[in-house]
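A lone chain, given as structure tokens: the form predicted alone.
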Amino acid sequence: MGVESGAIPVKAGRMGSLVSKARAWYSGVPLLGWLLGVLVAVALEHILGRRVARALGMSKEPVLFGFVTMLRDPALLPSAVLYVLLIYLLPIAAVARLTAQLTNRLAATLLSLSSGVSSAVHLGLIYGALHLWSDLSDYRLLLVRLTLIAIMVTLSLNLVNGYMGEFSCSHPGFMALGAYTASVFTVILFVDDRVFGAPLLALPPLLGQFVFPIALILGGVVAALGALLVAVPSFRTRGDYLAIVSLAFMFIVKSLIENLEIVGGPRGLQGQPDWANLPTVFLWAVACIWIINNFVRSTLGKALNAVRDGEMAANAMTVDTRRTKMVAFLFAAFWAGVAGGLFAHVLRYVNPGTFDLKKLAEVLAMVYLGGLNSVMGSIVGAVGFNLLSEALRPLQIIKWMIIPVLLILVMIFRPTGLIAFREFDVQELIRPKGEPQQH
């Protein structure tokens, strides 16, 4: 027994040593190098993915890094793991490490030009990888677009539940207002619909793309106006009134839409133009992340944190607490409305039943899984939750037993979320590795 028990620390020590060596080996790889590795890996999958999959006994490439394949057919577990290792992990690791010096020099050159140029190159690599990865199947494309929209919704709710320190339940209602407003706008103007009749503007699809942002902004504005109905009574008082009023608002919006036959009532509204393609959704998601990140780092964002930490102290420091909370709440509702408009045009169908307690639970789970008061946490929470939810889809009802248990474990061991109270510093992300940080 003594020998066996002594072998465990030795193995653990060796594992820890290997992890430390790997961390040191890759510590000099900048973000540009990792993104280049990802782009090479997805390009490799485009070229060799089907051949490798068939050689490993699979009919086609795994749609979601092998997780769905493993759960549907456990006998293919070794094949799926080997596929991910050959197509993704090894190429990414090899390219990232072998090009470390080159990508560090390139990152330094780009940053010397301007942070905007460097950010644009990084975003271009991210989009290229997403485009190639999602191009292999319609399922992947739908998953990427819905995940980008989930990032927008999670970020906007984190403004209220994280940065403001309140608890709002109204985001599905704001999404519904944005979804239906944008849908009615585009359907009336551009679609020959059986309810609304002939389109008011017979524009070519290419020109319609340029009008689409107006529909999304209009949806966001209507959602912000709806937020006034919640904010005006809620922010006159303190305590849990916002949670109660916002939950009531969500049910009111859902019931109102269900009883409006002109927009389909409980049957829903369909026929939205196919304008929410991947480039459009990606650009709106980037704009949302950039604007919200600037907002929370601004003077108003710091005032919002002061209100969260102590409203009376913030008042004493001449912060107009009610105005600060109103602006942040309407701002969050605007982006939820924009996300709702994109959501409706991605699915090309919208139903009031979509914006119910289940949607609220999903959004809250993404916020608290990723981490409060953190832009990066919202991104991680939205991406992680959506990938986990899709990976466990073959388990059907068991999936909704596993996910709550995992969330409970996160709440026990990481009460504030995976990445909480951490700023999203773009300069830190895009700078070369191994160089002194600029202050």
Given for the second form:
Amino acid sequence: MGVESGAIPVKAGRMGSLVSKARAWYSGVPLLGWLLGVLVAVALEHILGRRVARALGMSKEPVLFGFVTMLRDPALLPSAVLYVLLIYLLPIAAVARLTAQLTNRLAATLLSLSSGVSSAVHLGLIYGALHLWSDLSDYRLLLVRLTLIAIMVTLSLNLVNGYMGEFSCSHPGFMALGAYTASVFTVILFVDDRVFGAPLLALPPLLGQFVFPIALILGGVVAALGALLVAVPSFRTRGDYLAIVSLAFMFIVKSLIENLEIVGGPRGLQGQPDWANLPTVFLWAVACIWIINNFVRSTLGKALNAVRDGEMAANAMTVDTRRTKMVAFLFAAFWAGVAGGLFAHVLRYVNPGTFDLKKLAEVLAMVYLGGLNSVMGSIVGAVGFNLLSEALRPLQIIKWMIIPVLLILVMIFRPTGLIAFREFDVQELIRPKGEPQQH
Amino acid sequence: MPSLQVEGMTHYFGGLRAVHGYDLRVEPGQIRGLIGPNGAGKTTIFNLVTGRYTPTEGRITLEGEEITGLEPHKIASKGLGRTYQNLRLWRHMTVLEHVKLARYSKIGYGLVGAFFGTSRRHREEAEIEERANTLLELVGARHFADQVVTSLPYGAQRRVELARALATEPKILLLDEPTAGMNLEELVQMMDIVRRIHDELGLAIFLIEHRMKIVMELCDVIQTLVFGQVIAEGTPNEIQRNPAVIDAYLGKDVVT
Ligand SMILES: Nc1ncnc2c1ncn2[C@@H]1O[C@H](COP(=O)(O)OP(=O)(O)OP(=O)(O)O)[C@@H](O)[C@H]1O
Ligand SMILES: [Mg+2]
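Given the form predicted alone above, produce the structure of the same protein in the form predicted together with its partner chain.
To see the whole picture, the full complex is given below, headed by that same chain.
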């Protein structure tokens, strides 16, 4: 007894000190260093991935950090783990640590130029890593783009359900409006379509990149107009009308499109031009995060929190609470609409069945998993949910038991989500980190 | 011109007549008191004046401008600040955010500034923050600025609410039992602060208070309300000696 109870703390202590040592060892690595590490790892996969995979007995690089591989064929588990270790973890850890001094100095220099320049360089590295990683398979390219779009949808819903504390269910409806508006616009104008006939404007394909933003913004605006229909009755009186009205709205939009033969009815609409490539989706996602984060950190945006935590007091403190709610709701719908437009052009096909209760459940799950009232939470929620959902795909039906159980666990242990009520401070993220402590 | 004037205000909650034929005239720079037993209708008068309820009858003017029936946020931005009997703070927000937010109606950068972080926004936010810090200094809560408001001791929460009301730049400040639930130390501090904001900012103050000592010390003129009706109005001395007041209120409650 005495020996055992003595042995365990020693062991835990050793483990603990190892962890804290590693943490101290890496506390001096700035974000720039980590991103550099990731970029190197991804580049390494580009060059050596195939050979390493073959050497480990796999036919090609594991597509999603080995998860899919090992779930399909458990015998390959050691190979998959080894691959992830060799290609991703070790190089990232090594590069991040070894270049820490350099990246710290670089981060300081960049920040002294301007935080805009520094942010741009960080974003460049992120884009570079995503580009190289998704270059290896079409599946990855699709997954990255859909995840970026999911971030936009999640963040915009967080604005309403988290920052403003209402419960809205109409986001799939707004996405549908955006998806169809943008699609109809691009298909009529620029594509030789069966239904809509020859393109009204025959543009050289390169120019599409300049017209596409118009289509997306148009989709966002139509979604915002739809939001107006929900907002006017819901926000006129106090009480929880929004949940019901917005749910009804989602179903109405879906059945409206199903009955609209001109856009294909339940069969859907296809043939969207291939304009939603990775850089385009990436830029829109960055714009969405940047603008929403600006908004929620301004005093005008903080009014949403005051409305949530005490509408009456907010009103007595000069806040026009109805206007605040309207603006936030329409703004959120706009971004859902833009995301919908991107979604339709990534898949180059859209049908009304996509925007149903299942979609709603997914979006809500991402918001509540990631964390209410938090930009970082929405990013983590969307990325986490999408990766998890893809990684568990080989389990088929069991996947839909594991994911809800995980969600319930999160709700029990972290009722407001993983990273809730946190400010997303870019300045803080990109600053150089102090020298690691000496031991 | 009076800071705040109320004429013939009556309010019904369904069949209950909570306020009846209420008149009030607060001169600039005056400190006014409103006392009365529980359920007399004191808080209801505040809620009527601030626009939370629209009076069944009557007329309310703020510096000569009629505000009857306006939305609360419009009345507040015209210069009427208030605190609450039971604190109404925003539980996820920091102390500084509370005070900054009360300047909402004075923000000029608009949605463009909010979305795109223009230089005008950064300038205005810096100004708002400086002003908020000054007010927090005034109520002795500056060192709490970055804390979430629920983590503060009770007395400090009341002072934050006061700073928040001041940030709306009121011409008249309505305080609903500013010392309710406070211990002696907090109470003395609160009285000091009320005096100081009155002297430094030159506001008119209209306060509801149960502790007689405070009302008697602070107020120039006091009204006594019973069942929604004013039964006596006068200086602290007059009120203390008024038999109707002693009978209805002071006699039964404590004369502390
Ligand atoms: N929203 C409401 N609906 C119905 N009745 C109300 C409402 N608000 C207050 N009342 C009633 O009006 C009367 C006056 O209430 P009020 O809160 O104004 O009293 P008060 O003088 O502030 O009392 P206290 O000293 O307890 O704060 C009470 O009988 C109360 O029950
Ligand atoms: Mg009261």
